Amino acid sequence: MLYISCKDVVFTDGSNEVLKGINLDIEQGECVSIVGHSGSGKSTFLKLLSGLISPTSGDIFVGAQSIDDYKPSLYRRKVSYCFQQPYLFGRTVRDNVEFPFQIHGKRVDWDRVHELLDLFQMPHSYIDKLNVDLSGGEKQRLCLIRSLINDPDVILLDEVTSALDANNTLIVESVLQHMHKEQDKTILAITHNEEQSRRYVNRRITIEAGRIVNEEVL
């Protein structure tokens, strides 16, 4: 089933033209590696689909609905952006999993937080530690267990393991094919890692200069 489509997307920054027509189609619980050469515009892609920006012309529909229609609070935790570097919140990794349900004015459901310490190999007792006494793997896949506690369809990833250590690496890349072949989760993640951009995935899609120049199915 087509989830995420994109016609003919421009995204012009002053007087330089990032993106230059994107069309591309992603089926529900598709697994997509995103490459190319930095700056070509990888980000500014991922961007335009986590609705932080706006496309200068063109279309993106999720759900077959224009993202432009969408709730903001919806579309948040319907697809959810982890950036390169992690940024933590307030002063714990309690702080970090409880904002999610805050901003929402939900209950936090410990339960969910539990799952997914266990699936990144985090001990529960790290909920009461400090972010400063994280380490940079442990930071990192903090972050993303706040992305995903609101269990979002799609999940947009750049270039997480570029910092990582292989064990760390490993751990997030077994997150992220249980969340595609167990949990029907709509996945795109930039990458630079030549074997990683194969690794894990079903298709594989090469940007250069704004534009879409290769597909791989694999």
Second form
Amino acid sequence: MLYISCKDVVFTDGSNEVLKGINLDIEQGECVSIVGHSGSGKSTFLKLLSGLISPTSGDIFVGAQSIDDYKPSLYRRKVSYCFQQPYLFGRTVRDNVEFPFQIHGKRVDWDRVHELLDLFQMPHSYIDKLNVDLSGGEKQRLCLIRSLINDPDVILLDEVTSALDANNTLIVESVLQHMHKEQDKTILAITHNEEQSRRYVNRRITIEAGRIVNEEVL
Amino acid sequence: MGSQFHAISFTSLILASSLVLISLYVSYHQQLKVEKDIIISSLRATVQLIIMGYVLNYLFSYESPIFTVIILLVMLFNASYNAAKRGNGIPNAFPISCVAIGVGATVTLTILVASGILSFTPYQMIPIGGMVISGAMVAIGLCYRQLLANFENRREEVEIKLALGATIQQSSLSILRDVVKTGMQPNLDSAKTLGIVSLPGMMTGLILAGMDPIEAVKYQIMVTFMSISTTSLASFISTYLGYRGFFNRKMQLVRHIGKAS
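Right, and the form predicted in complex with the partner chain of this protein, after the form predicted on its own?
Whole complex next, starting from this chain.
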């Protein structure tokens, strides 16, 4: 079933045309990797899908509805976006896992938090750990947990494993595989590691100079 | 100590102006190249204050409350215009400043008049209103600068929170708290050291003019309270109205708003 559809998406930043007409259809439950050189427009494309910026022209449909027709806060619960740089709030791990519940006025669902901690191989005792005491890999895993707490349908990942060591990368990849295969999540991940993209994705899209130049089913 | 008004003679004032020569010497000796600024600032201060003295003398002779309100409004618009310049790039900075200063000053002055400390006469309302309004103006200016700097430097934090489904207020809350604190802090800090580190200008002026120090202290306490209340209100209102301009209707953080300076 068609889930995400981009039609002639153009994005201009000042006088710089970053995306020059992207047309792309993604089925529900697909796992797509986006590759391309730095500055090719792949991060901008993912940010457009997250709803944090809007196209200068063109349309994006998610679940047969234009992105503009959603209430932004509801859309962003449905479509999660994880940034390249792991950024943590407050002082402790607890501050970060509680935030997604607090903003929706919900009580913290500790079963959900523990389920995600288990998936990402982080001990439950980490809840009261200080942010500054976490390693880079742990910070990135915590950021992923935070973005998955609301159980989104679509997961957008902007080079989340680029700064991780092999062990942390494998942990993240195994979770993504689980989300994709067991939970039928739609995943779009920017990666510059070709080998990595072959390991867990269905399709690879190459963006260069603001255009999709290659699509490959893996 | 009784009330002994000590008038300053014109000759004494001329002699006191020689103090400016010291700063001119420092500037020249250290090659700071601010001699022109020192001369212009000194001349401007002298001319502006002399004009202000005559204007106040003239204004105080009018007892009409409407006239007093008009003067306060002129001060309000001028202060708002200056505060808005600090928020260059923040949408609607001028009307927001008007509301923030207007509410801050009105609440404070109303309480002072209602409590019987001030009477609604130009002699009291214009100088005290000026102090209240200028305090609010400085606080709002600080808030605007801090808003611009924080939304520039902490962009990622705000966008991450938005991406999690937070509202614009939820995603900006830590920034807003920091900004309101920035607007209030100078007054709170100065209140903490009053009488220990510094004798404030107004109180010193009253004592020099011959007022009993205990009476001067009472006035200073009033001024301290009113400064804290006005700057708190003005900082809070300007921050909470101003931050909305950093977002669009789609709850997206607007790119390149203003320039943090």
